[in-house]
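As a starting point, one isolated chain is supplied in structure tokens, in the form predicted on its own.
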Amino acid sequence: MNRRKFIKNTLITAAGAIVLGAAAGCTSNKITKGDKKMKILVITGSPRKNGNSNTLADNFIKGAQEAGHTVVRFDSAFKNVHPCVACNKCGMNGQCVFKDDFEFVKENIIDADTVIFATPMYYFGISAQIKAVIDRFYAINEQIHIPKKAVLIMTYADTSATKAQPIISHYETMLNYLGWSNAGQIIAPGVWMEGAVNSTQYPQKAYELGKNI
């Protein structure tokens, strides 16, 4: 796929997603439950093993596994994922020039029914570790441009809802482009120090979302 076709498809997909979303009257925090047992890929972005977003990911996974779903986890902060360098050797549907831990993501995301993005807010955006993984989606663009569900789990120290909006907008724009549907969002404000989220309602909310995805 050349760049002109890529831009054209992006505009068409985004426009279609906006129309469909408006017609369905979707809400960003809706939790849906189905009978199908799914394969779920959880991608985390925190470099703190016991960080707040990782804690919420743990609780989501617990709920999803109890519901009978198969869960695969990729902790990007502890893996070797080279940033995309825009060489375009992959042609958006081929082998990336870098042979690293992204191969695990590639092997598991294509047939995943649901993809979870769990990240802390770093300087008003998603963490660099998880962003590197998302940027590498470029090499498998055509293979993942199929209907899937997605969930955003995000923690941040601030308490202003407006501070969370850039990450939410990035997530929703990405889903619109890929043709994926939002299956829920856990946005946890006011948590900074490691373990702070444990005294909030959000671990339970993450568990329930995993249980009812």
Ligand SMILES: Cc1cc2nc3c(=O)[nH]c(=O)nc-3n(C[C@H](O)[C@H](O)[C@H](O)COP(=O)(O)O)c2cc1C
Second form
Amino acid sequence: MNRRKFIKNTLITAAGAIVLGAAAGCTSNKITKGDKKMKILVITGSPRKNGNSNTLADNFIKGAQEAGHTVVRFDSAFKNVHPCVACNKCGMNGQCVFKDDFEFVKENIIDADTVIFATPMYYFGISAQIKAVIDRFYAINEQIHIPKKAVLIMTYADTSATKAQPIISHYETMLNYLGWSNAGQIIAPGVWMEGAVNSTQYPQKAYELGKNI
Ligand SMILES: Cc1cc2nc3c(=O)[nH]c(=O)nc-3n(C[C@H](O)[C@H](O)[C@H](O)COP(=O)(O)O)c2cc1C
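Counterpart to the form predicted on its own, namely the form predicted in complex with the named molecule:
The complete assembly is shown below, putting the previous chain first.
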């Protein structure tokens, strides 16, 4: 796909997501059950090893592994992933000029059945660490436009549900563009300090989502 098509598709899918999001109230939390053993790629975005989003990712992974799925994990905050510099040398389907830890994501995302995005909220968006990884999808854009399932795990300090909407909307718009389907969202508000999520229902919810994915 060339850049003009990318921009056109992006505008169409964004408009579609706004309409769908409004209709559904952006509260989709569907769990799809199946017998198939899947390969699951978990991409985390928090620099807090024992932080809230990593704790939820851990619980999700525990459930998924117990269900027999293969899980590979990429902790963006502890990896070297250079931000995309828009040189377009990859042509949206080729070798990136940066040979760094993104190679691991590239090797594991193409044949992954499901991709999990686990991030803290930073200034009403996803963390810079996970965003750098997502932006590098640009170089493998063609190869990841195949049906996959995805899950959003997100933690934040505020208690207002509306504050979560920009991140949910970004996630849904991206899925719509890639042709992926939402397999569940664990959105945990009101957790500020590292470990705060442990005294909520969300670790159990993440575990159950992993077990039933
Ligand atoms: C740089 C930074 C920006 C943040 N921005 C927000 C924000 O906009 N809204 C919010 O509710 N919490 C915000 N927080 C709080 C985190 O989202 C919250 O502590 C979250 O649970 C952290 O997840 P983690 O433990 O997985 O890193 C911010 C925290 C940091 C460090």
